[in-house]
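The chain below stands alone and is given as structure tokens, in the form predicted on its own.
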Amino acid sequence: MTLKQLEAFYWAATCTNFAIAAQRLNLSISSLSKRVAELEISLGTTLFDRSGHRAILTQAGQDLLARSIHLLDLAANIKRSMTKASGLSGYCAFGVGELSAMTWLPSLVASARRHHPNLHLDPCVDVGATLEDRLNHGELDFAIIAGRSSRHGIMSQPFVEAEFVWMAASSLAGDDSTCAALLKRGVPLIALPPLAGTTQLIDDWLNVNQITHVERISCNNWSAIVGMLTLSVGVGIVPSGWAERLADKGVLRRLADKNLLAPLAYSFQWRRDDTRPLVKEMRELVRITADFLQAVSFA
């Protein structure tokens, strides 16, 4: 029994198939596949059943999960204490939403790049229930979303969040136009697809203000949902720091409403079971980094 063993057969169990294992570990599937095989032999039992459609651990191999946490952990541990200067080494995969992308997730690469030279990073960035499937399914080490998983395998961590403010064009605002006038008057609303963490936020907003019906125009661009607001083609949120620059150089103007926009929370989100440093130390940097009032990139 060795280590890259144990290590495939851990990716192999908690990811959702051998093909995404073998991608996180750099593999090819029958690499992934002989390590496992390997292990079988080594240990004189069968880990896996492989007579369905895909291979499901046995009892076994859920009792062989546990314990290869405990010891992969322990070889890490060691590796970095060992070889503390140089940090972290092999493949981190993240997701972010373009929000962070757009504000912070440079300043994070460039502080975890300081840190951990031999880290090779893998950022990926998405609405935020595409980012947590991945993260389910094996394909991400953590992710930043907005809001709490609610899945029983993920672990959130709430950090950091983010304010937004209702805006629109000078043109199509008026001079005392209200968001909530405007919607009720027909102006099409400007926002992220369904799936992003902001939908609750505005849906929660549209509730208290008793708006049951608008036009939704969905984009999955902060720039051209900017870009369209500015053209008058409708109303939407934009975040307080970058809103801010837009009212001050006039390109667009917020909208004052009785009812503030509730702030939406971020939470660091990984597998339940895994402890390994890299999830550690990665949390903490994005601890220390994130901060959505940086200035927007190619804003």
The other form holds:
Protein chains: 2
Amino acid sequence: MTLKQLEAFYWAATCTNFAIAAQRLNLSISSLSKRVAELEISLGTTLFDRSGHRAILTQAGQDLLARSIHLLDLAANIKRSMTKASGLSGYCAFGVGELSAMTWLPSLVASARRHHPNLHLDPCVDVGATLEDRLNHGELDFAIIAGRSSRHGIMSQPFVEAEFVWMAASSLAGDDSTCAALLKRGVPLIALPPLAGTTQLIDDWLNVNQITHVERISCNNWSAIVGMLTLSVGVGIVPSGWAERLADKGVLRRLADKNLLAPLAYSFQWRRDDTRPLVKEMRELVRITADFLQAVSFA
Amino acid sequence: MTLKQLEAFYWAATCTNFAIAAQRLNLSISSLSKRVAELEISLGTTLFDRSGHRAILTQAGQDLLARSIHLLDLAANIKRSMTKASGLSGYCAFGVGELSAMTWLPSLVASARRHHPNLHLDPCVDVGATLEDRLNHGELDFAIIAGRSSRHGIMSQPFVEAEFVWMAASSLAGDDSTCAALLKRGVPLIALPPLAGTTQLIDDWLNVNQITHVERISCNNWSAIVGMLTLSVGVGIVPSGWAERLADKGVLRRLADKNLLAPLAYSFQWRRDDTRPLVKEMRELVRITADFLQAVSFA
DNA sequence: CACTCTTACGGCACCCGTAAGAATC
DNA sequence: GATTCTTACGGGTGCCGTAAGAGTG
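We have the form predicted on its own; now please give the form predicted together with the DNA.
So here's everything in the complex, that chain up top.
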């Protein structure tokens, strides 16, 4: 029994398949498979039930998983506290929404590189639901997603709320035009794809305002969305800070609806069974970075 | 950092020198040295101060020792609980006095092989003080020694008391001869070497009875001692159970001193910093075996 | 047929032991 | 000079990745 074997087993057990686990370990699938098999031989126990299409943990495997998490935690603590180069090290894959990517992701990466120079960061930008899936499969260490997750296996910690406002080009909207009126007039709604958190926010708003049958234009890129808004293609929501700047430049105009969009809570999400120091540290770092940026950018 | 490295470090740190540690690991000294060096490189820390004649733990090394004990314990627990073959496994070197070797050591080994078929036992028979030294150096996992240890690093748990009586051949001693009288008459005292626990017992008795200037014959073998006693070479002490049988056969005669020899407590001794399951299990097994044998042999 | 895991095999790296070296007491 | 630890080096074992195979849904 070696630490490598236990680590391989940990990832094999917590990811949905060996391919993802192997990727997280920078290892080929076959090597991972062999490591796990060697661990099984070494312990004299079957850890995975391979009779079906996919490898499933046996009871012994579940027992070992709890113990190996504890042991690997201990090993990581030793490495972290003994090694002179303080801070985290290794590999960290995480996900953020595009809006986050455009705003404070660079600051987060810069901050992380300062605090943890030996940590290799691998950010992945996608819409919330996709990130949640990848997180659930074990491909990501954490994700920053609008809203809380309803899945039992995923923990959420809200750390910042974002305000969105309805905007449209001046050519589309007068001084007191409302979004509701424009949409009812058939002006298209420009938004991220259905799986995004902001789209859910919009759907909630539409629901409250009893608006159905909206023509939608989905695009998975915020710059493109704002670009379309400025070119009077339709109406859409924009983060309030960005919206202010756009309004100051006279590019877009804020719509005059009385019902405001609810604030959208962004939360740091991670897997419940992932107790590694990496996650805890990064959670703290994200919180600090976000707090700092909010104080600066919205001052 | 690997489990092997941590294990090598553990033994290197707790034994008095690398040679003993290497022996405990079934490893050459150079390989052990390299493993420790690799661990140091891996952690980026110096664990041993090699400036002097011998390698001494640095502060970082002491920190790591506590942590590695914990981690190795965990690993051993995993192996023990997961592996189907229940019971201990590996290598166990221990020491017993010759008297123990002649009486219940075979039963202990038999019992241990029943309970722990995968444990390789390596008993070492020697006098108490030598065993205590070897235990202290890390050559033995535990020892069963007459009396308690006064060393801080060694823990003792008394588990049985043995009675000894003065015996001599009929040709030397009449019905109411006393040992004190015989010794004063110049009859030699036949006993184990000075380092043995029974010899300390004798010295205490001599002290209480104010007997000095005794001619001593030291021999490190009990059979030889009893043999010499039967051949009227001198007087000596014999465990009471054995003494009874010898008296029944008419080979030896119990001497009539009023001051009896104090009971000699045998204790299970192990190193304070050795928290391995091996030691705990064997301690229990020794206690049970000794209890059982006492109930049988002295009934 | 797509997906997931295992087996076969060639190459490289790691680890062990012997033997010699360096440093302390 | 004895003891203790480290370095040099040859040999074998283990581990990785590519590629092919087996089994499921």
